[in-house]
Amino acid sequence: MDLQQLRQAVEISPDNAPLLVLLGNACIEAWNLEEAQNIFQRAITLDSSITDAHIGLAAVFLRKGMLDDAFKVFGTIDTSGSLSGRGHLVYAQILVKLGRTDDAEKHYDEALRMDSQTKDEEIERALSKTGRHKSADTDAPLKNYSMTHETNDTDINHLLSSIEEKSRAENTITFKDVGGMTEIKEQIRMKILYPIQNQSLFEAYGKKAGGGVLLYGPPGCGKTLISRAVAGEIKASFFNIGIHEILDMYIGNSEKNLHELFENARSKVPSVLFVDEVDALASDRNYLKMSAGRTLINQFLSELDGVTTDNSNLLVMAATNAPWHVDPAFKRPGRFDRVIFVPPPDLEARKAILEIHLKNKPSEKLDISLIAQKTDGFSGADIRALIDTASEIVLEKAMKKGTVIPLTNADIVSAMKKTKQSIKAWFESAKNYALFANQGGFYDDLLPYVGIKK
């Protein structure tokens, strides 16, 4: 089952703890960490004896950098005889990051014994440093890692090269390729594009082009897409930075990776540096007990401030589904001082998105306006899933008849029964923050969408 199908199954059977564990693991794969954490906690509440739910929760904490919390989870279960191979692997990953290589080796070996295909290159590097374990691939050259700042320049260059190659492939769209979002586009034009396109005018008023912009909103509503379109509009270099390209298990290397990525973007201005799921790199330090996470956050803040460098014409855009987990320091002037809420698509936006996804598909007398009205509350990703499902329905008929059959309104309406809204849970969580944590009007743009008046 894919993620959407699992969500639908849980809606039908909300108290099925094993099913919740499957959904939680799928959310981890999609890096929907907040959703995964809520799901595993719910499964544990329903049945605390399900070890896989505890393991899943620990895996979420591990990915969020909450090592103390991840370690504590394993303190609540029997780690000697009841763990699965994945459980031993997750525990070994946590122990390595905590520097407990003796215990990590024991659980990693057990994971390999239970599943010979289970290998973790980072764990093996850490253990090989102590002389305890061979690398997963003895023929491959090991990276020059250490527990301090010793990242090989070749590794950094390879990282930068791969990011640039990926970013060039993505930097091919403009606002015309983004369905709807008229108000968002205008906000971005005024706050981002015009300063870069009219630098001399803005400099006359003491304003510099560039800066930081934080996009937040429910998942699947176009935050990444609009960021790519910004770069396309100003013909700027676009650097799409993944969390995995920054985080490193060895102390100091994550900070070095982040600095090199910023330096690379500064060398190619005007440029847009985009960081998705930024809450994983900029978590509220009140919830971080490990100094490593705090050090990375401080490095990130330093890069945004440009204390020792010039950030002119460098636009840093970040997106998050969980702005309430972002450290308040990132929202101060000069950092992510421009915050834009990206809502679900309105009627006109849904029409535009439908037209984009129906383009070049065989169709017959489609009433786009009617379909758009029926998809109120759908995210852009939900609409794409809807059209994909409808296409699969028609394709099955076409394969049986051996001829092309056009999509109809009836096919899409039929597909709606199999496609559910994915953002209801997000708004339920967001409403609490809009009510009780709206200091400085941070969530003012969100208020109308959760039924709250200013």
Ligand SMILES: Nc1ncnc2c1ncn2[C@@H]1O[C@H](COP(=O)(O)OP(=O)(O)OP(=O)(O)O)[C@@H](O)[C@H]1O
Contents of the next structure:
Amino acid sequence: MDLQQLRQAVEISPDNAPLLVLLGNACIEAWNLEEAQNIFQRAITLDSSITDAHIGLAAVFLRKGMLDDAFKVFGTIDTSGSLSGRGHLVYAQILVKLGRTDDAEKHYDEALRMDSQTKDEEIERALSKTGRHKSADTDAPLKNYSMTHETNDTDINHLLSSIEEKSRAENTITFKDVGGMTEIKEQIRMKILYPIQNQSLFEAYGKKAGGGVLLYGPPGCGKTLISRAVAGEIKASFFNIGIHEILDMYIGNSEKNLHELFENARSKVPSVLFVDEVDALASDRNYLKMSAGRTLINQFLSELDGVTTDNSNLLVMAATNAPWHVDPAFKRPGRFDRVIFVPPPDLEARKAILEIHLKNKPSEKLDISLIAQKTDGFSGADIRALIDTASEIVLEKAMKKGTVIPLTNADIVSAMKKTKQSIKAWFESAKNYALFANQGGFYDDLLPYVGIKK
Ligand SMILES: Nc1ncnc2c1ncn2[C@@H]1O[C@H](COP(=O)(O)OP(=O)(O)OP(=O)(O)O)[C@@H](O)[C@H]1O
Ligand SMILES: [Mg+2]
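Switch from the form predicted on its own to the form predicted together with the named molecule and print that structure.
The complete assembly is shown below, putting the previous chain first.
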């Protein structure tokens, strides 16, 4: 259940303490610490014997940096017998911060013994620094993320050149390879391309080109595609950094890598830096435990702010299909203050996308208008999959006959039965956020698509 569903469930049964604990934990995940604290306190008032509510509260205090309060919580519960794996983990996290490494190690070992999901890089780093703790599974794939590893310059240079290579390869796609999106292309021209092309004009009015644009929308609707097309449209350096590339480097050094990436882009202005799947920064918990993620986020924000360096003529574009996981701090003025919703393709856009993906395929005169009408609710990726499936059907026939057979309307219609629409579910969860979390009008452009009136 996601956060919104849990909130609704709690509205229906406000006195259900175990449910409150679930909601509290979801709030911690979303880093809604105030709400989490209130929820756990309410759960404890209702039933003080629920240990997980106390643990949750301690976890909140820990994240808020209120170490003493976090520690005191464990004075009120039995820490010897009844703690869960997660309880031992939270306790260990607090003890580490308090410098009580011996006790921390004891509880951390207990946490791992009870629940292997409680592995925590930060604790391991703290413990191995003092020479005590040897990671139990040094041969596991996770060892690459060990905090103790130092990234050397070869690693970062390798990363930079691979990013440049990849970005150069992308120069071949331009706006004409992206169907529809007329308005978005125009917005991107105004916000990204013209400012970079007309620097001196900007300067005449005392303005600097630069800043951040965040694209969001349902999966498969062309966010990544259009961003890559920007690279082909401008005569500026373009850097495509997959956030996973940064995370895949040794985690303890991700902040440094991030800085190098920005510095590299700054040294080649005018330039555009594209961060795909930026939500991973804030939500990829497989790689990042909360606190480590936090430092990375903070580093990213200060790079955006250009605190110590000059960001003029550096444009940062980011894309996500989970805007609700993007830390709110990203959306403040001067950061990603320009937000563009990339909607599913409308009728005209679907025609254009069909033309693009049917180009160079043997086909008889197809009724593009009809197919476009029938694909209402399809994403660009769905349309591409549809054409792929239809092509496979025809290819099979063609191979049997040993001759080229053109694609027909009927082939495409029958392929439709095999193509799943992928964006409905996205809109279902997006609707909740648009209803309940539309601070600052962030989701305003989305409202008409989910049937909400402003
Ligand atoms: N407007 C479009 N014109 C042509 N092809 C499109 C369009 N939109 C999507 N496609 C096709 O769908 C594929 C996937 O699109 P893309 O990767 O840009 O989606 P996305 O919005 O970034 O999705 P996600 O949120 O999952 O990352 C593209 O590579 C392209 O083949
Ligand atoms: Mg994408």
